[in-house]
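Take a look at this single chain, the form predicted on its own, given in structure tokens.
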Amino acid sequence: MTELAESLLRGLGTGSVYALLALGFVIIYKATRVISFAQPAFMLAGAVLVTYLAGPVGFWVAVPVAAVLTAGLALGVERVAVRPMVGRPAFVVAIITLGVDVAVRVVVNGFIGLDVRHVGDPWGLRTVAVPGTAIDLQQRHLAALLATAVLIAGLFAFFRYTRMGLAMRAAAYDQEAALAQGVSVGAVFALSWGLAGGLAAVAGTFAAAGASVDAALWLIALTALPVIILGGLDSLPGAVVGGLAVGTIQELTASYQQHAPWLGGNVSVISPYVLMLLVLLVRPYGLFGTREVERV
């Protein structure tokens, strides 16, 4: 039972990182109807920025500064590479984001170099005991879970109570109607990319906590793809639920895969995709996605 509980808690911590990444994907998709494949590059860029800033200013200052700088990078990409393509087919813009992802990662890899780089987090691999139990939880997973909860609450308040949040919700529902009501759709596009970039930077930092930052860190972001399909491509709650579900399933599979050696030793790697396929068989639009209605 203790092993099961520890696996669940690890899964929630890992799933928090996936949820932050998935939220970025969904925010951009809701605003622009384009899937941005540049999120892995923003995640890597944010983590590398933290490794450079953590020494001079400390971890707690480095994370928000890196998030803001990565948001600025995402804004620049949107303005230079994506905005001129408004009105073009969505798959063309998606391919452009693939190119942006590769280009940004190549540049960022040059800043990683050959040295081992750490984000300077205060948790490392230390654990904390759950009171009254024999369950140990890694502090980095607890921190990721708490940070994700705070950011989700902030996003909810932003979309619910601010004029810009309302404008983004209106543009997501109907861009032409929002434009007719005076909403600056261009500002909505830019802000969605900025938010996604900032979230990716925080996700990259927690993904690298207790470990090191290397050129392969971006691969973690690929797991966010089954997350957004699982939760629903246009659903923010779906991104959160999908992220936590995928993280939990992945950790449970990693913990118990030795009981099915005939499946091989890396079943946990493919478990998110298996879960996604199973859900899509019964809910093609994901758990919380909007079903498209076509008139014939």
Given for the second form:
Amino acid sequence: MTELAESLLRGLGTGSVYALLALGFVIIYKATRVISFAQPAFMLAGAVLVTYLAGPVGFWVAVPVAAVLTAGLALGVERVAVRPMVGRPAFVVAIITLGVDVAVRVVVNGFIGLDVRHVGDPWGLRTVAVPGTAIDLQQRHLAALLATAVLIAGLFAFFRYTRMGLAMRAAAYDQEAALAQGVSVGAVFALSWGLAGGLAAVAGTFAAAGASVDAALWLIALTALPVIILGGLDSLPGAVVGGLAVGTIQELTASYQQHAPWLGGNVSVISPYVLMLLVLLVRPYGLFGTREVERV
Amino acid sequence: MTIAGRRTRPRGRPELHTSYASELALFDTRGKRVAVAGLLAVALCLPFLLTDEWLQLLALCCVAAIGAIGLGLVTGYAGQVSLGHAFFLAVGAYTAAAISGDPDGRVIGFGVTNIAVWLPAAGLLAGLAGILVAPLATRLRGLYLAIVTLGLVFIGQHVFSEWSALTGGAGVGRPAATLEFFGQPIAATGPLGTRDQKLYWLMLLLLLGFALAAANLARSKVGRAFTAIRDRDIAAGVIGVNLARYKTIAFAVSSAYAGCAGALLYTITGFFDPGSFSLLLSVQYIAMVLIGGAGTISGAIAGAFFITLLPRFTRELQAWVPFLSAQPNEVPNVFQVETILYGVLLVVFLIFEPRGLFGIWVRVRNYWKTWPFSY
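For comparison with the form predicted on its own, kindly provide the form predicted in complex with its partner chain.
Let's see the whole complex now, leading with the same chain.
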């Protein structure tokens, strides 16, 4: 029982990292109808920035600064590589972001170098006991969950109550109609990429908390892809629910995989993809995605 | 086809087609026939001019081109984005290696080293894997499909690195298929030529066969159904193209090409491990198709040669750019430049020349066609 509860809580912790990443994907998708394969690079860039900044200015300042800087990087990429492609097939733009990802990651990997880098988080692998039970909860997972909750609340408030949030919702609904109403769709594109970059940086920091930053960190960001397919490409709540679900499933598989040794070690790494395939067989547009209406 | 094309065409008017056969002919003008024959002659004579190192590289290019043509069929012609090409390459490579492997070795092997057995078997099994994936492809479209095929690469990588009885395990690997044709070893220096000369000729002839087959498929009923699906799948369904059937065919044929390419790819280097079949390999093949020119056979071949030769040229770059290092543990080094170039070239081509190398060729050709009136 304790083991089950502990893996569930661990799952929510890693799941919140996936949720943050998936939110970035979905925000970009809603604004531009494109999946940005550049998210892994932004996540790695954010985490590496934190490792450099945490020393001089401290962890708590480093994270927001890194998020802003990564958002700036994402803005630049959007302006140079993606904006010229407005109106071209989504697949072509997606492949462009794939190219951007490969190029940016090599540069970022150059800054990681050969030594192990740490984000300098205050939690490490320390645990805190849940009152009244024997369950140990890792502090970094609690922190990730709380940070994600705060960020999600902020995002939903932003989309609900601000002019720009309204503009983004309008542009996501119908770009031409939004343009006709005076919404600057270009600004919406830029902002969505900036938001996604910032979220990826925070996610990268939490993914590396208690561990180290290395070149393989970007694989975590790829796990956000089954998450968004699971939740539905254009659903913000779907991204959050999907992220938490995938995190939980992954941790449960990791805890109980010794009962199925024929699956091989590390089967938890691919469990999100298997889950995605199973869900897609039943619901081709994910759990919360809108069914595409096609006119000939 | 070409004979018919010649007969029904008035001289000196290459654009005028008076029969369906002449319109569809593969080499419809004299210029094309002469150019292709010349190119082929040069390609066949190359082993007498180049060193073995270059021949090996060109043999690799030919095999990569077979794989790229396969991906071009499903992504360029049928418009189904597949990031899972590395998985099908792996299926082919392991089928071939297992069939021709040493029965007493440390990994699975059946000891049938004849290429006439393991090459078709690799194609067949990879094609079957493609058919198994196809039901998902017929339900999903566009980016959903891209991500699902990406999942395939990860699941495949896990299976192959865990199944060490077949693959030798991660980081260890196993020997590739043996090149032998009815008792005649191909990959050995003999009276006919050195190992690399023979390898190159073999791969060139295989590429020729596969390219012709793909070109013929593309101009048949099946090929027309593919392009109809790519251009507007709903409209294609409405005019009577059986979407599920043709998407399945596209995936099966593409995977079979990938399987054959995978089987041949590692015979050149002789050894491979499950880590090779990563997402990066899929991205390289996507890059070949898109940089070469999506929806053309010659474009896929050009793209494959371009991407495969790229590392060789970036290594040459080191002589010109003094601050680049050839050591992988120093920054900046040529390996980083190479990877960045994949990404940057992909972006630059898609933004500035969406039709790829083939598009550049078309532009050059049209300039001279209308010369001196070049606009």
